[in-house]
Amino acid sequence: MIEIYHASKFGNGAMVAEELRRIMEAKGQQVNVHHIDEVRARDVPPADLYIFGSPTRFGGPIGSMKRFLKKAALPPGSRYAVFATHGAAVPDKKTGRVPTDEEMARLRRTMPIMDEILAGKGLTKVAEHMFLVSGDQMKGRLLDGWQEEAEKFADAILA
């Protein structure tokens, strides 16, 4: 049994979670998908694997996801994977300069922060993946090819 919990704000994380469900069920896995607003963190059922996904705000996971992970009653030793939606690098409006990979990494701390919380609970990470969103607006859409990225992520999780 695989349990997926996401904190999708504008629908991108929900789309990724549902695509992961579709892919994994096609590979014979049983998968449940939940938005964290619809479930109590203390009522998370036992599972063979947990997947957590969060949008990125101000460089980290949104507050509701951090609170959910901190409160979640997860058995030590459980396996988990994480994904995050991040804005794609866009040129600075004044200078036209595109941020470097190192500069973008400082703005993309969502997965490391989630890892820190989950590792602190004694869980074991199996995979992570970043899904890029068009960076031209806050409610951007997933970049083309995201379904193929979800397939790669699912393969890494199930490997």
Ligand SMILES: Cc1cc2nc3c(=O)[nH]c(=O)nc-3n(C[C@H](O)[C@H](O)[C@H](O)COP(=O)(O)O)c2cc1C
Given for the second form:
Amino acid sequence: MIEIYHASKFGNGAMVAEELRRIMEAKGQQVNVHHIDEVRARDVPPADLYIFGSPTRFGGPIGSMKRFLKKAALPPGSRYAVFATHGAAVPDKKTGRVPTDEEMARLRRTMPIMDEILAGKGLTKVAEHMFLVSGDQMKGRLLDGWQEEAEKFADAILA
Ligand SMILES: Cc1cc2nc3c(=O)[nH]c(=O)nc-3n(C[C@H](O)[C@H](O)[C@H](O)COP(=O)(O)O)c2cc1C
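In place of the form predicted on its own, output the structure of the form predicted in complex with the named molecule.
Whole complex next, starting from this chain.
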């Protein structure tokens, strides 16, 4: 059994989670998808593999996901994969300057921070993937090609 836990606010991460479910079920896996707001961290069941997905707030995982991972009952030695959704880089509205790679990296620490919590619980990582959302409006939209990326991510997870 594969258990996916995500914390999507605007729906993009939820779409990724559902796509992963669809792809992996087509490959014969059993997959459950949960929004972390709808479950209790202490009731997380043992699983063959966990997938955690988080939106980003100020460079890190959204607070609810950080708290969830810290509290979750995850058996040491469990395997996990992680994904984050991030705003795509946009030029500064006033100056038109495009952020440098280094500046973007500082805004994209979501997966390393999740990894640190999970490593502290003795979990083993198998794969990760970053999904970009267009940055031109609040809700944004997953960039074209995201389904193919989900397919590759699923292959890496199941490899
Ligand atoms: C208050 C706020 C802060 C954000 N900060 C970042 C950030 O530091 N880095 C980043 O890549 N995206 C940032 N974003 C964009 C989110 O990553 C994006 O909204 C989210 O991944 C979309 O996923 P969801 O549709 O599943 O909620 C921010 C969004 C909001 C609303």
